[in-house]
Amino acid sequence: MKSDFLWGCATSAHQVEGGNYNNDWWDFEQRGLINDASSSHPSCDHYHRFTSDVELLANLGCNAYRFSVEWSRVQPAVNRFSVNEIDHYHRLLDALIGRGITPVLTLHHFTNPMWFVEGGGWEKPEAVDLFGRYVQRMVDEYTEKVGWWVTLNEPNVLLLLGFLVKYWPPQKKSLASLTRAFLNLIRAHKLAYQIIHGSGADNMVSIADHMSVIDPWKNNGLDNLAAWIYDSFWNQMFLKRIVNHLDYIGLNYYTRQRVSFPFRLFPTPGKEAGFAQWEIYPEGLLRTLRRLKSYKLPVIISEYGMPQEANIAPEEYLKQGINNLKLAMNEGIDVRGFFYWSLLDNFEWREGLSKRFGLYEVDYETQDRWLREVGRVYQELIRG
């Protein structure tokens, strides 16, 4: 690995901070829609414990940290930004930089301020300009401290679960709504890209794109067609429309999907991960990186991991993933970094606190943290 390779961990604000009371996911939670009835507050209380959590990150040997700014904190009302909350993220950035850790800042990681949602959310034409105002303020504040930016996290997941299957906010099942949100998210990324590069800084900008290997269940015409259509929607539809507004590709990789006609998705029997219909398929990381080579852009693996409850030890999944990463780099694929999901156990969206992805185990009652075996393995892999 090159000396400037980014070894990191990833988190998102709502999942780890606690106290985010002004966004659509808190509203979703208050309506009793979290599967295990747990709460995002205080979760890991990372908002108050970020200094010691940065030390945990440094103890792993990480030289990078991907985190998100909570939009509803820094802009609690449409015409008001909070200086106190903006300063909070300045303190986090200073703590990272003080330990020689490169910040990778995500601007939107699923959550939306309630004032934005109540105005129509991502379906409304004005959504793009509203997001742009937020991005402009964040760039004005943080551009001297941040060189790597993620505008949107997994827009395909947001669209599928929020606008097609009613599993996440805003719980719609409408192709018209999905289309409006899809087009606005594309415009929002492009606008954010222009704003960030307009700062005059030498910035690297992308999305964090959730990509899966999509294979047909059987090698026949109907299954092949279903897999091609699903792959076009899941892996290509967003990325191809923004490729001229990317400096690198942020890749979130977890699994493979097998597809049978008409669009039945399932893992290969015997290889189920035991989480969210995922399949244990670390070799898919190499397949996906090979596919991304055609874009002729650097790649950051912005998320990769497996929960403790899976039918494979997370440390084994990690080791196999790193082996596939090295194979890709030996083939000349320009990978610049690897970020494990996640530094800490956290609030796993609708699944709640029951799913644990952390390198560090968190006792949510005492807020104690313990390094897991997967964390020790990651330390060793980073050291080489």
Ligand code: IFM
Second form
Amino acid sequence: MKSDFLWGCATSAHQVEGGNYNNDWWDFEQRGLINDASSSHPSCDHYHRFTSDVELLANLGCNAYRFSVEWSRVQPAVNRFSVNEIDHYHRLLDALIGRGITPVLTLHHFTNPMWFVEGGGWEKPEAVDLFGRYVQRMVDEYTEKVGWWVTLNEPNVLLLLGFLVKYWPPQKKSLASLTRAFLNLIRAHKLAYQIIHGSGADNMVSIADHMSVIDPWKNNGLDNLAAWIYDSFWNQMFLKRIVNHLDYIGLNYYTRQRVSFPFRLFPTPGKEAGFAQWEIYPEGLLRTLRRLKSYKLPVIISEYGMPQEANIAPEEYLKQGINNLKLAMNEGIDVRGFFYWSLLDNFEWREGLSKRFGLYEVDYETQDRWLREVGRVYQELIRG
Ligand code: IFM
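Pass me the form predicted in complex with the named molecule as well; I've looked at the form predicted on its own already.
First the chain shown before, then all remaining chains and molecules of the complex.
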């Protein structure tokens, strides 16, 4: 690995900070919709403990950290930015930079301010300009400290779960809504890309794209067709439309999905299924990286990880992932960084606190953090 390879961990504001009372996920939680009835407050209280959490990153040997700004904190009302909250992220950035840790800043990681949602959310044409105003302010504030930007985290996941299957806010099941949100998210990314580049030439901008390997369930014509259609939607629809507005590709890789006609998804028999029926398929990382080669852009693996209760030890999944990453780099694929999901156990959206993805275990009562075996293994892998 080159010495400037980014070895990092990823988190997102709502999942780790606690106290985000002004967004659509808090609203969703208040309506009793979290499967295990747990709360995103205080989660791991990263908002107050970021200084010691930066030490945890340093202890792992990480030289990078991917985190998100909580839009509803820094812009609590449509016409108001909060200087205090903006300063909070300045302090986080200063702590990282002071420890030699490169920040990767995500602007949108699933949550939306309530004022944005009440105005119609991602379906409204105004959404793009509203997002642009937020992005402009973030760029004005943080551009001196941040060189790596992620505009949107996993727009395909947001679209599928939020607009097609009613599992996440805004709980829509409508192709018309999905299409409107999709087109606006594309425009929002492109606008954010232009704004960030307006502030300096050296910025690296992407989305964090959730990609899976999609294979047919059986090798017959109909399953192949279903897999092809699903792959076009899941892996390609967004990326292909923004390819001229990317400086790198942020890849969130977790699993393979096998598809049978008409659109049923399965894990592979004989392979242990992990979290939420995720197949344990670390070799899919290599397959996905090979696919990305045609884009001729550098890649950052912006997320990779497994929760504790999956049918594979996360440390094993991590080792196999890094092997596949090395194979890809030996083939000449330009990967510039790897971010483990996640630094700490945190609030796993609708699954709540009971899904634990952390390199550090969090005791939510005492807020103690304990390095897990997977954290120790990551430390060793980073040391090389
Ligand atoms: O926790 C999520 C994260 O917010 C986005 N990518 C997948 C992770 C694990 O499900």
